[in-house]
Each structure stands twice: as structure tokens, then as C-alpha cells.
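As a starting point, one isolated chain is supplied in C-alpha cells, in the form predicted on its own.
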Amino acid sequence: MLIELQSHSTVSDGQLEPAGVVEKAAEAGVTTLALSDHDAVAGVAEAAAAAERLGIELVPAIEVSCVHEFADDLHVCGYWVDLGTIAPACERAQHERVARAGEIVENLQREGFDIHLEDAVEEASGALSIGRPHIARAAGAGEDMGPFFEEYLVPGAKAFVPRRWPTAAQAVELIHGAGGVAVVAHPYWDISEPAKVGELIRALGVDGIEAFYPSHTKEQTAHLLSLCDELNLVPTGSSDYHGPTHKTFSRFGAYDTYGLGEPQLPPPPLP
């Protein structure tokens, strides 16, 4: 069994439409796939009907982007969440996704670039979830975008806007009432400490954590298993599919779980 519980399409920030994604994965040898576009549902359906005819297990899920005091970008994943209940959130979450990309295209401007905000729009080609990966290509920065994010969109750049909604309880909450299992997903990635790794996660009422997951070292997920046993959590991982050529997360198959345990597929919850 491969279980990818994080995958991104075309809808959000992928390179893939939601079926090819599917292939993709079925072609790794991908037996349980979730895809979980950032706000977005809208690739779900797309992708459930592609993994029928390819015999692949597909969970409803999604990806809330919100923010928290330890991070101004953390991500909760919400698994079985029923789509016509989640999609107003995901329809408030992509007006603000648009409205702080006006925000930043405006800094942007300020600091002499030549960018609008259409261009954005142009470089998300259509997707739900327009982020700060489209506003960079709009700006010019390359396929390497790291320097440029680190010059202008991280957390303290000269072009930072920072999210307003939801925080992590609101996230948890919404995914919750929209019949939903709430998972944390890649802890280390967002957040850096430890011990503020654990209280998040006991703050926050979730029912997993994304313990496997490309960046996390082996004494990072041996940290997050115990959280699980001592929470009586699922333990989830994920290679977050973008696509074939994407700087980062390019394949299926990327987490190691150094020998530590396996990446569970979180029960839906009771009626």
C-alpha cells in the first residue's frame, strides 16, 4: 500500500488537472490518494471518476490555509468533508486569496515592479486558489523562486501580506462541521520549534497529524508519532504532490518513514 493523503492540482497551486494527478499517482503505484487543492474542491469530483476507472481509492479532502500565532501560513487538511457544506468557506477563502494578492501586487509596484493584478490572475490559468507562487511568476521570478520569496513573501519581506482568515481553530471548526476529519498537516514545515509543535497540536482539537512528509527528519517524526500515541491521533504522510516538474514536491513516494511506523488513512467520521 502507498497512502498520499496531500496531492495539488490544477485548481489550486498543481501543475496537473485533478484526473492527471490521478494518473500520476496510479502510475506510482498509489493505492489511497487524497487530493487536497488549498480552498478548494472544486477538482474532486474530476479526480473521484478517474480514480474509479484506475482503481484508486480517493478521499474528499481539502487544504485550509490559515494562520496562527506560531505561523503565518499553516495548513490544516480536512479528509471526508462533505463538498456542498465546505463550499462557501472555500468560496470566502478564494475572495480573500484575491484580495491579499491585490494587497501584495500593490507592494510589489511600490518596490518597481511591473506587475497588475490580472497578471496574477493570468499565471493561476483559472485556478480557485491564486497564492504567491502565480504573483511570483507574474513578477518575473523564475523557476527558482526561492530568492524572490525570500526577498518579498515571506513573513517580514518587503511585499508580505499576511493572512487574516481562518485561523487554525476557525479551520479545524469548519472542517469539523462540514463532517470532516482535521488533520495538521506538515508540522515542521511551518513550524521550526518543537515545543511549539506540540502545543499547537494539543491546542487545537485535530484527529491526525502529517507525521510523514518529504522535510521531516526522523527525529521530527519520531516526535510527531509520539504526540500521536500520547493524543490518540492517526498518524498521516504525504509526498503533497504539485507535479511532474515541480522544484520540490515533483514525485509519489517521496516521505521516508525511517522505519518508524506507517501513514494511516484517518476513518470517516460516525454518523
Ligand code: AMP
Second form
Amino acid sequence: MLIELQSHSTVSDGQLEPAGVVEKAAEAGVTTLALSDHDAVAGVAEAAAAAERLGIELVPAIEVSCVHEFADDLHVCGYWVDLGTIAPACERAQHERVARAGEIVENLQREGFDIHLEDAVEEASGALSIGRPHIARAAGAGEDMGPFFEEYLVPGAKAFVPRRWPTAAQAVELIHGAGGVAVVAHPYWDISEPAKVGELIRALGVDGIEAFYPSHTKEQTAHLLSLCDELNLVPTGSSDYHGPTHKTFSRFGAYDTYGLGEPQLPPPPLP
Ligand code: AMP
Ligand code: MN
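Same protein, different form: I have the form predicted on its own, so give me the form predicted in complex with this ligand.
Complete assembly follows, chain above in first position.
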């Protein structure tokens, strides 16, 4: 069994088409996969068809980007969401992404970059959700976008523009409203203080925590598992696959369980 509850396709900022992501997952021995494009579900049908062909389980999913007082950039995954019900929220988020990209591009121009919104849109090519990786590439950040992100695109950096909608609470509401299960993604990617991670999760009303994640240390994983135990939440896990040559997230099976447990697939909510 290999559970991978986050992956990204060309519908957002991944490198492969939805079917290509599923093919790579099957090759890597993944048995349960979620395609969780940022603020988009348009790839799910293609992924589901590929998964059926290849004999692996595909969970319909979305990764909603949102804001919270502890983190300007927080992600909540929704599993088992009804695709039609969540579609208007995706559309709104995708529109707001274009507006935000325009503001970030203006900030980069101010920092001396010769970049235009059209360049970022072109980098995004077929993607419904334009994002900071497309902007970074348009600005010439190169293969390893990490240093460019750190200088310009992460919260507090020179060209960063926060999202305005949805809040984390609204993201959870949107997912629940679409009949889905809400799981806070990679909490220690966005927040470093354990006390804040605990406070966030207690307040959010999520159903699960992505405890197993490549960047999580053994201590962080253990903390998240203890929160799952205490609050009766499902521990999930992913390698956050973005494509075969992605600098950070290029393979399945990249998270460490540290012998502390195994990720689980949250069951669909009872109707
Ligand atoms: P956005 O959708 O605009 O919020 O951008 C989110 C994407 O940016 C994530 O999926 C990552 O691929 C990428 N990203 C976020 N933080 C970093 C970082 N520090 N270094 C490189 N890429 C990052
Ligand atoms: Mn994420």
C-alpha cells in the first residue's frame, strides 16, 4: 500500500497532464492517489479514467489556498468533494489568482524585473490556476526557484501579495459545503511554531491533518499524530508530487513515516 493524497497536474502548477500524473503514480507503486490541483478540479475526471485503466484508486480532491492570521499562505485539502458544487469557488479563486499575479508582477517591475502579466500567463499555458511558480519562471528564476521565492515571493518577501479570500475557516466551509472532507495540508510547511500549529488545528474544525510530508521532521510528525489522537482526526500523507523534474517534489514515496504510523484515507462523509 502506498497512499499519496496530494499531487498536481498542468491544471495548476504540476508538470504533467492529469493522466500522466496517474501513470507515474502507478509506476511508483501508489495504490491510492488524490489529484489535488490548487483551486481546481478540472483534471479529476481525466485522472479518474486513467486510474481506472491502471487499477489504482483515485480520490477526487482539491487543494484550497487560503489565508489565516498565522499564515498568509495556508493550504486545506478537500477530499470526496462534489465537483459541480465546488466549481464556482474554483472559478472565483482562479479569477483572484490572475488579479494577484498582476499585483505581484507590478511589484517585480518595481524591483527592476522586465516582466509582464502576459509572460506569466504564457508560462501557465493551459493551467486554470496561475500561481507564483509561473510568475517565478516568467521572471527568469531558473530551474531551482527556491532562492527567487525566498527573496521575492514568500510572505514578507519583496514582491509578495497576500490572498484576500478565502480565509482558512471559509476554505473548510467550502469543502464541507461540497460534501467533502477537509484536511489541513503540510502544517509545518507554513507554520513553524508547534503551539501555533496546535491552535490553528483546534480552531479550524478540520477532519484530518497531513501528518506525513517530506519536509516534516520526526518531532513534527509525532506532534501532528498526537493532535490526531487527541482530536480524533485522520492522519494523511503525501509527497506533493509536482512532476518528474520538479526541484522539490519530484517523486512519490518521498515522505518518511519514521515508524510512527501510516497515513490513512479519510472515508467519505456519510450522506
Ligand atoms: P501559489 O499557488 O501562487 O500560492 O503558489 C504555490 C506554489 O508555490 C506551491 O505549490 C509550490 O510549488 C510553490 N512554492 C511555495 N513556496 C515555495 C518556496 N519557498 N520555494 C519554491 N517554491 C515554492
Ligand atoms: Mn500545498
